[in-house]
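In the form predicted on its own, a lone chain appears below as structure tokens.
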Amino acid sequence: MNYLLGAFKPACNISITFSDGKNRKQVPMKKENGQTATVPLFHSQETISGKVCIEPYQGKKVEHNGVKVELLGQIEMYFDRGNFYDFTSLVRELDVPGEIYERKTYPFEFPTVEMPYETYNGVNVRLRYVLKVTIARGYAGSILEYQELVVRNYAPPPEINNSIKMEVGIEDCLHIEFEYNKSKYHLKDVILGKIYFLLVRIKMKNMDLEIRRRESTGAGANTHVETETLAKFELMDGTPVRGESIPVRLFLAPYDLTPTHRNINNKFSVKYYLNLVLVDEEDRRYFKQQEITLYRLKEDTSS
């Protein structure tokens, strides 16, 4: 029995290391099993280089039909789990067919790689970048090893950033105006605004401001939409009086936000909304939703 178990053990150990691994920033990433691992952080147009080390286990040799390393950018829909759509695929052949008897190291380099999309782990979709090493074998089955990496891309502050001004009204009962200082925010930004009560003839219980993320995947009849409330901020408790104004000051840094993603490879979009919710004393809810754009700003202290 032990002999049979030994026959299915891998013939070697594969390790992947990055050239600047000791100095490169590491960031946490949630894996499929729910655990969090730290992985290296890259940006688009960076060079990805390092070494692949293959070490046969004692007393074993590795017969192979070639060794290669691939850099893959992939999108996976969770309703079609296991099927990856590759939007980036780069290959480096490391070895010709032969045999490996002892530890062997192969350098690799992918210069100035175009990585246009950020790593994203959502409700129904994930976008990932991974290094994949393949030791091709025939009858015994190929040996694979993966190393994930995180990609984040910076955007400059927008040249035009208009404020948001809107009205919410129920005829002869309630009329309020609200304004936010801008419509585009970076991930560490602060939302500033004011809410004006022009007419109040119903008894209010409370008013909240929510940040909502809407993830849409697929297309046409196969579109899946998931909405999450990421933050809930109480603006007011009780009934305001006519002419009253309430300031809004909401810090974005504490929340798990990503940049806005619009139609990524015709596969998915991620949009963010400010949702103003009013609740009266009879628990009726009135709300007004406004889309905002989020982007990642390059800062000295954040990634």
Contents of the next structure:
Amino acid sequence: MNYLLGAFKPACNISITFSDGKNRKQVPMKKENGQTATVPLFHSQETISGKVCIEPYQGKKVEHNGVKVELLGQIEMYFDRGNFYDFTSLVRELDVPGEIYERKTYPFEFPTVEMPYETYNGVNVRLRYVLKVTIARGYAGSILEYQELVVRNYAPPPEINNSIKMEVGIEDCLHIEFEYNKSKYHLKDVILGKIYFLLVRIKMKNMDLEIRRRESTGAGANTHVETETLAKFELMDGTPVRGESIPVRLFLAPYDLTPTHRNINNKFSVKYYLNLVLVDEEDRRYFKQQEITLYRLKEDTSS
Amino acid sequence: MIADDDEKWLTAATAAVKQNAFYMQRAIDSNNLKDALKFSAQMLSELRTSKLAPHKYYELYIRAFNELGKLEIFFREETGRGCSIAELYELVQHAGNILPRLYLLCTIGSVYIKSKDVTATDILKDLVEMCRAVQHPLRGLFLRSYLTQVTRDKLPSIGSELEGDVDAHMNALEFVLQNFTEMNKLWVRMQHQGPSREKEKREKERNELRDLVGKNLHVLSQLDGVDLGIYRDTVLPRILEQVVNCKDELAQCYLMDCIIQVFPDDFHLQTLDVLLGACPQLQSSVDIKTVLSGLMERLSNYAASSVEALPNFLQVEAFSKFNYAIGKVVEAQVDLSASASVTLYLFLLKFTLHVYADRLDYVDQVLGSCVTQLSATGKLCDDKAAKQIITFLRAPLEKYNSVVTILKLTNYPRVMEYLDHETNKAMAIIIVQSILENSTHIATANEVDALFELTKSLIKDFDGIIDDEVDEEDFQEEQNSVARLVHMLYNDDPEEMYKIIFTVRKHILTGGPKRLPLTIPPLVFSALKLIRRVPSGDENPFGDDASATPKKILQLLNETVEVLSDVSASDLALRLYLQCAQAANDCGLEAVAYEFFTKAYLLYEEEISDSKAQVTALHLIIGTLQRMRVFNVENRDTLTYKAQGYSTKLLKKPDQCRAVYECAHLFWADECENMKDGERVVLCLKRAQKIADAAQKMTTASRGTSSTGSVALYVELLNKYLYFLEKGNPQVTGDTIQSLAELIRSETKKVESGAGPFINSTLRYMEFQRQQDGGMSEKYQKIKMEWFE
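Show the form predicted in complex with its partner chain, please, because up to now only the form predicted on its own has appeared in this conversation.
Complete assembly follows, chain above in first position.
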């Protein structure tokens, strides 16, 4: 929003600092213009506190109808641009209407804020948390300042985590049995498994394992579904013979994954699938897709 | 065209490898792990090609391999700088393509093992398991070969620097075995890749790759701690299981050979039944003879090289196991060619000879098995098999260097029966040569009988086989060998020797007209030799009809030589008769000797018509007769008279002359007083001189001038006179000699004689004797010669 301020020669400089800003973990976040910025990381139930500093430019005064800081949780649909759905909105009034002549600092605090959803940046939808400082003015519009923050929520390891096991095939042509060791993986997990060939009558070129993300936005007739392939991992080269079993070992760490989101505020959902693809020598593809659940496990402090 | 494309692709791929390797090296130099991984993966991606033929692919692989060496060092340094090797191990697995990922994994895996951060077992297991992901035969083979290569010096084994208990060690073994199994599967599968019309080419390419598979076996054999127990219980059964189950000719053939060559001899010896047990289970197209012969050859050499090993051979009954196994193989492989089965037996035989040199029964057993096999195929017609059989039969001969030993092998002649005539003969020659070269002493009639039975193709003609094309010289050579052979047969005991001769005769007489002239003489002389050793006289010391007496032997010879005259070798027969007569003479058998002479005379009269031959024969007769002492006066006179008669009937005058003056000797035997008839001697000489005169006249008449020939005759006569003079024949007077000398002088004056030197030396001799002291000069004093003055 800086260019806006520049255009109108704002009267003051607003800065937001967090009280534990120096110790807080920063994570990279992709901004709209494609650049990556580092942004402080928060978790649900944390207290967000800090200071807002307003510094008028030399010899200027800021006349206002009040200063406030808001914590907003917004969901933004790209096909419905400009429309934000705030699912969280907390306000702290910082100042009563008046004039600011010199640098003035307002402490603020949102204690144990409930932030149920994680920050998400998808194809069609974006979920973000932002601190918004507003200096309300009657004329020339209000002066605004934003500070993004990233929210990540840890989930405990699931109590039930069955393996995925399945037998699939094309009659008299190809018959395989595959097994992934779990159905739920954390983001730094590794998928282990094996593909067991029961019948092979086609010449194969290779076999890949893909991780696909299915992002579904909107509801009813307006539902948009976008599927991306985030990982394409070759499992096998050449044609196996009957009885051969091919190991699967896929590390999830290098891929840009998020936890599975079943339903975010009735606005969107994000699901992950493992797609096993066999490619024959005529480049025909045979595949089988299986949903897996991704969750964020509390990381060790060391890593 | 295809080769061109191949070349092009290889060039392109090589360039890409080079380029990425360069960037990789740069990343390494700047310690940029991420880039190093990125470029190494890109480099390795070139190995994903399917376009290259195996040997081109190999070139590419080697290039990449060298670069990976640098990466390995980099990884090691990186871990030295505190980078967690476990992290690296994970990091390389992020690569999206399987082939580069696994190459990198193997590379880091080897570093991991070396770091001892983790037990080698886990890593090895992981690596070999992960490599399953490459199912493309060619790429899989090279990948696994790389795995073998980078881990081979890091396998835990007892006593290696890597700590390894028994478990770890067994696991390492398991690792190699598994890798081997997988590689072999891939290798075998290769033949099914692509169109069937290129099968031949593919098999050729596949053959080029075999060492990749075999290397595993090599690693196994080098693995410390693989002792006999482990080898027997784990290694060998596992390998064989794979070999048998893969059902592939090429693989089975190569791997069996590999096993045999790679593992130590005593292992083979101790696991012989297992190894051999696998042989009949192999594909029928497998060239099993090469496999088995390789094994037997190795074990033979082993036995030859170490004396301590020999008891082991006995202990494990190697022979019977081999014999049994070969039987099985022959049984299992119905279409085994004769030459192949013979080769098998040949190697078994060689093995037996090496290891069980003293077990003739084993050798005979091998021969017996071979006979059984051959009986199924009948006579061998193909050259290769025949050659093999010769080598086969030759082996015991060369080993024992004694035909006597061979004769004990009852199956030996039975094998020979399966040879065609030519081969049989060649073999017989080899046997005979062996006897001659080694001076083998064959001393019993039974052995002789067996020997001749064995070499009968040399001894006699066979029905229906025409020897027209046989080179005369070769034939002579052959028969000469046989002749020499006859002389090798010898026994000190006359009785046995008699039997030997009897046996030899039996065989030789079957030889036919071409052979007899060459083979009978040695037999005759051998018999004559015997006669000298047999107690002479007619009385029979043993009271046994079969026992040898000179008379019997001579009778035998009589019959034998007679055969010769039947085959128009009268010349030879005559000589032999004379020899026999002489022997009879020595034994005092007058009647027999007379009989021989009679035969000789008859031959002379009836068979010998060539005048030159007559001259020679007559001289022989005269010479022999002169030596005969056994005849009474009557017999002697008859024979002498006859001989004289023959002499005067010779065609040419000089020949007549010479024969006649030789006859003079018949009346004069030095050591025998009653055989000195000086008068008849002189009579003979006189007659000879007359013939010489006649000859002289004839030549003068025909050529108008005196020839030197008759002068020589005179000089010869002069010498005869001098001889008898010296011997003290009273009838030889100085006058006679003097007049002869005069005659010679006048003749030489008439014509320049070529006989000059002869005359001169005769004269010199006379002069010399004259001047000697004693009786001799006295005799010479009687001759007055002006010539000398």
